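Here we start with a single chain on its own, the form predicted alone, put down as structure tokens.
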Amino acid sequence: MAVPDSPVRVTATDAPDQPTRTAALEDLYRGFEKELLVPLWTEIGDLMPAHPKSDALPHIWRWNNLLPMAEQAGELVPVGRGGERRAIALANPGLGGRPFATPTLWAAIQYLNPREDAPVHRHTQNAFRFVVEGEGVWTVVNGDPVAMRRGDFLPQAGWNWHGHHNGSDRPMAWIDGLDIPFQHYGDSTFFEFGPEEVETRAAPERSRSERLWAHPGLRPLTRLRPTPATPLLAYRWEYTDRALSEQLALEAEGYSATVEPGHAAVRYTNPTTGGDVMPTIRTEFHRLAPDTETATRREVGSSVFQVFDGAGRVTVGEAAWNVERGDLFAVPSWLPLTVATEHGLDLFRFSDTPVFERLHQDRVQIDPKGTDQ
């Protein structure tokens, strides 16, 4: 009989790799429960599997379902102190209802009504915004107003003051990505309230950060030291689009420029180091030309994709979906991923890969096309 009030449960079984069930063994296990001890021999299969087995599941969230509910929340839910943001998080069905897209990554749709402010605050979690449609909102980071438009990627490292204001007559929705689950499990989070309104309602075409940093290949001599996260607050769609188009054009001309035939990809980088934009999050953009299918790829760590444009077929482990503009899907650690498209497909991706690279636990396996999984 288990020890009352103990969270530890140790069960004797008749499995071939377990000790013989006896009264003495049962007494030993009750002693373990009382003293909050867990024997490795009953847990090794779960603690040390042959390969990663995530509790997270492959899952897709449909933009056509998310956006109407965000619009309804805009009518019913105010933005202000307490809730802070009208953000609706993706909850992976394998994670017990927690608001986590994967064990380490948060993703949410955020919605701001016309002429509305999201209050200023700061937190240790690293964050970004990615805009799949719309414009009119400025995010103000440490007093620097940064325009948000379709296709823009807007990183914002932890512990920087930030708020948002919608200066237009139309609502706007976008995707937030953060490392909330990672910092939550590590007990490393801090949060602080700022003013209820943003510091400025200025709406410049280019932020101060862009004026200083958004010049490809050029670095200001006043900022030569590396920073742990990117100082550039906006990576504009026109540059991303051009880079991807040129990769495919060069491939068509016979030059090696793509990661695989028909598959162009870029990574957003920190201009002070050339590394990832944030210590815990990697962000990329992928473009598949018409009639392209990727090789099957497995990777330690998880990722979330959003379809920016086009349509295609995505297979993650045993799950498969037809995807279209705005849809988001989660890829748990070490599950095989394949993407195919008939007419072309643009995908934004963010992942926790930098964490595993720094721990020297990263691993990638690319299976040749046509092999059985």
Second form
4 protein chains.
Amino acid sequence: MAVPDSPVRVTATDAPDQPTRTAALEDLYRGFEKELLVPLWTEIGDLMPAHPKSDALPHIWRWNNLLPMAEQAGELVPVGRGGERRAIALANPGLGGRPFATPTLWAAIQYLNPREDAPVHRHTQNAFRFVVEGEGVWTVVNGDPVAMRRGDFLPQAGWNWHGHHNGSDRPMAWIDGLDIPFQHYGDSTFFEFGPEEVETRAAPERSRSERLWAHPGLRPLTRLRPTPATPLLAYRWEYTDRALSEQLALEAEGYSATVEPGHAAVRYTNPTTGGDVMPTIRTEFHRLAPDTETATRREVGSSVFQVFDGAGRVTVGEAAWNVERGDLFAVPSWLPLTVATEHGLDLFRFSDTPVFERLHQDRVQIDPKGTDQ
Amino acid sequence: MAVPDSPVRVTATDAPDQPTRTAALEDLYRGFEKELLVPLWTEIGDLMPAHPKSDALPHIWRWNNLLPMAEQAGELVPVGRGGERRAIALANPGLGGRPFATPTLWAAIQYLNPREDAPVHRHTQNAFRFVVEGEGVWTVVNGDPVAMRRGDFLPQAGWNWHGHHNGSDRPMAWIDGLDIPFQHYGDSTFFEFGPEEVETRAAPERSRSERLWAHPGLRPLTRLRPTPATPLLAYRWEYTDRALSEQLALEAEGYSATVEPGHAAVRYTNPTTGGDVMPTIRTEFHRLAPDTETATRREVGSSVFQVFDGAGRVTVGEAAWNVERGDLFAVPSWLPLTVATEHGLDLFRFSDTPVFERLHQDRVQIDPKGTDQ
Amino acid sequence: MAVPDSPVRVTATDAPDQPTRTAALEDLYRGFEKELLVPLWTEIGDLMPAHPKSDALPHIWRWNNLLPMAEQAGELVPVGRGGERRAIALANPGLGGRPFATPTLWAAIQYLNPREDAPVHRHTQNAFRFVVEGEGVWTVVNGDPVAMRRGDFLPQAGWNWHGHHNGSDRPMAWIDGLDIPFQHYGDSTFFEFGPEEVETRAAPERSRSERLWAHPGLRPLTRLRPTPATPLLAYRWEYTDRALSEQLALEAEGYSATVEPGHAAVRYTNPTTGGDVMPTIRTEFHRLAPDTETATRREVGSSVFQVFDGAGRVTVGEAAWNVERGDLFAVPSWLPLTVATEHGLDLFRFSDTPVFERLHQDRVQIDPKGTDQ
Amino acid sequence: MAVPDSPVRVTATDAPDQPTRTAALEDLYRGFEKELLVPLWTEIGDLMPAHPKSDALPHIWRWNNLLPMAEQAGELVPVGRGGERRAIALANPGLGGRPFATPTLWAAIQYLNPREDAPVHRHTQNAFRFVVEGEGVWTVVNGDPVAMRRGDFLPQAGWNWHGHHNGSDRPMAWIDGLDIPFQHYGDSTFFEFGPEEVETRAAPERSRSERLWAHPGLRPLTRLRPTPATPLLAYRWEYTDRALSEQLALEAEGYSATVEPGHAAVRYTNPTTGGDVMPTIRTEFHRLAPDTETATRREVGSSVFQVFDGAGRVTVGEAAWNVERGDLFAVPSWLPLTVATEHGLDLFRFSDTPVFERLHQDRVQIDPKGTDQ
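I would like to compare: after the form predicted alone, may I see the structure of the form predicted together with another copy of the chain?
Every chain and every other molecule in the complex is listed next, the one we just looked at coming first.
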């Protein structure tokens, strides 16, 4: 394999604390380049900062812009083998034009016309779908058809066969979240094609996975081994909504149940372990009661949020936006996040936190409301 | 501390493979006794058998006998500080008259008169209640009142304050299961008295623990650490029943969901880990469809079953019984168990299996139906 | 299977807080007996004490008495198939004459004449040997001959084939520790006979297990899965002694290394997990420097100690003994233990603590030196 | 925070399976760019390949080139606060000129002049040193001086204070390995300055960490909790060499001990868990006996090897090199690796495999020797 001309350039002349750029040093640096070497002392400021400084930027994508474009793509772009999905990904403005919402996370709007299929495939990337509006599509996972409806969260762990089928007469759009950037970076991705049509067009209310698994605290005796990802393929809005309402009601009754006053939240979990639904992706749902402002929080790792309902104001580092239904925003690592709402706000969130927790790199810093940062 | 006269007697003269009982050997054995020593060679047959040979016997206790006696105790025996509970325990006929259903498990019927309290205490023993009939009592756990109704399973992990209160005008009986024998054997038991009356007479439909935890796959963000025992204090019959029905329906549709044909089963689990509800006790619910016979199964460890509904025939080793609603039976370690039913059978089960699994002493042997054992 | 006449007797008339013994109550109690039932209220004081109250007693067995008896057994009792081992077990005076040093632990002196074999067998009981003096025997584990020498600790996890061979011209005695009582109680024991002679009479200095595993922090690439018990079959005195000396030296240099001043200690661990060598048995070695007295310590669970070297004074509850080389003593659950020495003391210890830790029943209470208890 | 002009360009016109590039589609693509969106169908070939296709290239860096350059840097570049280390990193030719040996791993030669200090700092990056030749430097970790000598491996888990001190009259060079690229990518890095001089110039043979921890299978009673990274700060060559020799000797005696014929290998492990020394980095040492050729192996994740001794031929994908002492080579994800030697070869290896194992993305494929791939 031919090695290309050296791509290395030792150019950090202006970095602080550098040795005097003598002719001898220049010779040494040219020697480094020839041998594909780079000194630490020219790079350390970038590589080893005092705290995380992400290339990713805080950014918001407006549902009112996204949805019409997805509809237009529905007219112009077919879905089929090769392209695989009519999915349009958020590209963080700090990440060089790649379709990466954050360094590790992919977020896209997917759109399926009436009666359309998205062909069956499988990949090592962990994925999920979240439905902010609409219904009528079934995701068929290893032959099990899973209905998609507003508020539902559908995890889709790596290496399971899956396709989508719109069984209705109306188009449907939803959000896909994946760890594509992370697996791309780590060179761990495998992919296989399945059939071009989904295995079944059955359209049951509840998937088989739900009938086996969606009973609180109960586990089928035939499925007793812990699995790396959740076997439950749909977390229905009905349960999420109720869990959040109960937390706020318990708070009102004087009991400890919320993250902070007015802020209810649940994490979607793998019932075989109690941990995250997938090894690389954490998913949560947050509900802020009217007139609530969260503490300011920084975390190692990045997140993408989608507004499910209500409206509010989000501050991420130096960026701040008024947000409403369907809007998606990216929160890079270690930037402070605050959310406030006057009339109430429901937020879906996904993040790469499990990666950092499993590798003991997680850190969180919380500044109580009203504190200077 | 004075040591009593030697309780040791080396008497296994008749054991096989013994050395000739010469005078010198007799002298040696008397020396052993004096020094509180016992040779292995006289004991090995008992202590190291080829497979487990439990002192416990298979035995059945009839609900039709138990309940009237509990009612009588309700008239004759008060409930209060000191005796603590009007509970009447099953005493396995092989275990020397101790109130032990098996070597490790306690099972009792508890009975509370209208408006009666059982005083608050806590203990290291893990406990649960299972309700085969009736309602009207609330168990108050750390101040959280938990309703008890037919089919409900209420785990009660060690060292939580708890009392019971009958808020109705009718008496109520239910089953208590604990690891009293195991903790007694291991000398690990601690006990503390609390107030003589329960902290609250509130009688809500759902406990606070259910409002926080009984949402399938969802976890409150404020409760993210795994706990040794389940934080969910009631597993309601509605969910158990539905999970079992779904398994049988899925089987009928051609999918893998049941333990074996016609045999649905769920395990009650700790949502923070996916494992057993308590460190020492496993609990399950089994439903046999009409005309079902299970495979024959042996396990290391012992179980107690209660018939929740229906009727059937149970064979444990050389014992066999026709069973019906409320009957309780004990299955000692490694005895083969088969259950058959003509019209359908619902069975609650608890066992000490987690002890053996956690210590890597678990073994299971299954003989398919119709196989000679 | 015929059920014997009821072994149950409800006789706790004198227990405190009992209901008045009316004729009706007597009738009820007779009914209980007939149905194999025992009320909690007559038993609770015994079964649910405020803290563990073991039937086991603190007791010491003197090496000066044990060894001569083992020698005598060497003359009078053959070793062979059936009796299996010339092992003489400590019988705790509180445990009804059973060969149980504590409720869960077996401890015995084993003795092998010159050129004698102890036949090959395997059992689910976890076992180990510890050598207080002598050498010349090889334990052959799954065909791997492991030399036994003073100070060596040889774990022998359940269900491995093993026999012993004395390859020397002198007899040898050592200590066997097992979880026989615990597995007997739990009805989990399996046993199989192997050949009557050991597979090999090879007498290498180091076993194959040591050649693979006794390299600090290094693991063979061919053995990467965690195993429930340690794959290392001998922990040599040379390493134990050095580890303890280093702790005391570090303490002298001003660094934190000892349990408390003058008290060095190591735990024998499974290099595949960092945890205990076996699932049910913990083993440790303690060294007290001259003029050291330990804090007083209570633990859930029981221990057996053997004095390896030196002399000292041991206090267990109300018992107190002067101890010297080879002496063995039992410490029941929750009794306070203090050890003191004028000229230095080396102690080998084994306990059932892993059972309680894995079941979340462990508790420890430490009273600093000089504190009233 | 101002968002820059859109960095997004939808340009995959030539990708296969693309919709016809009509004016309407062009309009849509321009709309995507404006909204910072990128469609999946233009990117899927790159992002979701059938198997990992790393940007990284197989590459070798020759010790004979590296060391003279490090020596020259020793003359021209001071070591001190700001630049922190005189370390020169390998820059993989496929990774855009960044000092990354692979996408996740940093490898550098570090050089310290006689009596020089490298200042104290700490960072979240996990690090280690490996010494291919020389001695005389002590790494001081949290005040504990650790000698560095040929063959020694010194793990240095994240967030521990550390500096280096050359206590000798000769310069010394060694290899640093870190997860800098991975933590840079994930935005998880924190960094703090400590003193400019090391806390101590003591030069003991063995560090305190070794005196506490380098005893096979023994654990100080004062350090019983599992730690994410190893507490043992030096793995000495003496032990590594012996472990490898024993594996080959056992193989010669007919026992299973080697990875494959003639191929001995150990993994450096954390004695508190039995797992990898650090959460993100795996380290191993491989020894090939003369006339050995390994099977061909592909793995998810990347590795860097350094030749410690001997010579051989390495094939990575389409690249092949003759290697000798000190040479370093990078193996990207999923490229097939084969190593062969005529006279024997000792190889140190580090990799990012723990990242993939902990996230359930690990895969290995082994083609036995002589198999077509």
